[in-house]
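Next comes just one chain, in structure tokens: the form predicted alone.
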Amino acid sequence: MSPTRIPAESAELLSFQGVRFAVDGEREILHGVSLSVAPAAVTVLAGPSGAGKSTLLRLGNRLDIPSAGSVRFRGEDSSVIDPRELRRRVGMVFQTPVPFAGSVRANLKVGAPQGGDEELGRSLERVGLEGSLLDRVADDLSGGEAQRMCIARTLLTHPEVILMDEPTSALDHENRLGIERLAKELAHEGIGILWVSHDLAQVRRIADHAVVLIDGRNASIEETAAYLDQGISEDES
């Protein structure tokens, strides 16, 4: 199969257009959701638990397929893009770190099979880890270290978008803030970040843009404002 050609220019890196998703073709979870991910920005997908945020994220790199509507990468429908190519350019970081068996080096080589120790070490340093961790068994890493390693593994594919599904929910406060800073740094480098969160304080810390889902649909302007304004007085006290 020849490589998929993906347009080089697009103001929107990734867009969801009227997306619907039903389980087993019956119970609909998403009801015509639309949003876009811009380059060099953190777009936060917020909303209460069960709103459909994680489901939408999975549609972003074809872990699931929409029942209706479309997901477009750089203007092209993702359904016509080779899934392997799409997933290298639209990376995914899950809520719970997913280290593979073996060393940190072996994990990173999943992202860069031909990568030497110098390149792999630089990828660790980019996410705030020491290059000397290459020989560590991945399962021996702390939660924060494992999440950073998974991000480094994703970055080795040179993604243009990173989908982050509540990546700090299982981390302590220090590691949570560290991953948030890293996301902002990656956005500053030009990567588009789509970050799922229901932590309103976190939304206010990191979001360049925020989209709210309620019951599987885009919230109205009034609902969005009301949702995002919750708890501000407590945050400022």
Given for the second form:
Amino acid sequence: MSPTRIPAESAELLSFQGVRFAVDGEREILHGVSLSVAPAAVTVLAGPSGAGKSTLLRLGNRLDIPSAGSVRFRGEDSSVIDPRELRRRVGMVFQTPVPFAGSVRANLKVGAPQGGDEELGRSLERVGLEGSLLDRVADDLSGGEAQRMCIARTLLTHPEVILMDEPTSALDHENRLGIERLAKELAHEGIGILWVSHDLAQVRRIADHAVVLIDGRNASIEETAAYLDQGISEDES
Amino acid sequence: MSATQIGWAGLLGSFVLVVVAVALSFSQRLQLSRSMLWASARAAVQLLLVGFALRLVLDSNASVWWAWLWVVIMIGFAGFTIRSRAKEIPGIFLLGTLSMLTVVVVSLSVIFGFHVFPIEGRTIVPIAGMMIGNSMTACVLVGRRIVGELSEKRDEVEARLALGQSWQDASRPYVRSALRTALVPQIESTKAVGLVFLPGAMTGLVLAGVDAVNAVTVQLAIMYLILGSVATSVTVIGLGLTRRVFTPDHRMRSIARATS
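Let me have the form predicted in complex with its partner chain next, following on from the form predicted alone.
Below: every chain and molecule of the assembly, starting with the one above.
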């Protein structure tokens, strides 16, 4: 499916409406961005570096709050939802894998404090790792394994949306493709994925929908088309 | 002259050692001679002023309220000192002062509650001074460690928050590590006491002619108090400071990295 820009009024799993964000209330990075994350699909948030993509993602998980506009989860303003509950339903995977000190089991238990070995092992298998990794020291995992473990950790909170902030940028090509396939599988299972990328070849590989940000605002239809076409010509050259 | 009274001549005699230090600095071209003389003179003036003031406060006819007033002033000064040593930490003055107040209330309640010492100016002021002095250093250390640890591990803390942990749970491993770092030196010095060095209070009592075992029991009581005080102050400032790093809705504020 070719990437299309989703109108803000479409499916309301997670939506950003006229969102503005200023660092420490001064320098504005986002100037009224709107977009929606569709269920059971990969929505890619594309755009050049510094466009405000990662900042927008942090607003979705409420690690930051918008200075104006609103973030809605299932139609409800996220500011009235308990942030801990919101974050378990809107999970987040970071650019660089962030394993915590200790075993893989201890890491997974942050996502599922009551989880037994069987449940934790299943979560590893779901992301393409072996269940027997539970006793491994998390810091000893390779980059690809660590990022998969981080996704498993997030999946244990049973999210309906996963925000992925350039999750493959620190990985080699093979692992990159593996994580992309995993994201598609998770979307197939019904989870809405919002994936940040400035790799246009990747955008074309994984996007069911694409939204382009330029300088902290939604790109116009013409700008979106020009940005994505530019990617095609670059790939072909 | 008794063992506790060295007199002005004795003090002047001890100054010979400062002259030796200055001579060494001069011969080795350390360029510290002026600093040494200034530090020695300043210490003499400060301590003599304190001594004369204490003489009034500790006089057996003086009201015990003068001693309490002295303690309040010490707490305030400790707050200012903590702030001046760790300016980069937000709200450190209030937290430091609150921490010192807690230490004094807890330690003096134990001391006087269990009748370890009588409630008199000569016990209130030095005990409170020792508790505050030791806790102050630990507070600065733990404040810097917590800010350093949380800013260095920001990615991990936010990854924990992103998984739905509360700020208390998300910060716990890093705050715990900072608290341990601040407490370990006190525990180590408590372990080494007597083997490596003879602590000040005990040395003073022995010099004053008190029986060595009696001096030891007093010193032990003081060391236990110091350990308890440092643990209390470090915990108060640690938890208070961590609370300031996060918003009530479990977001991490931007914090400046502590400079060493």
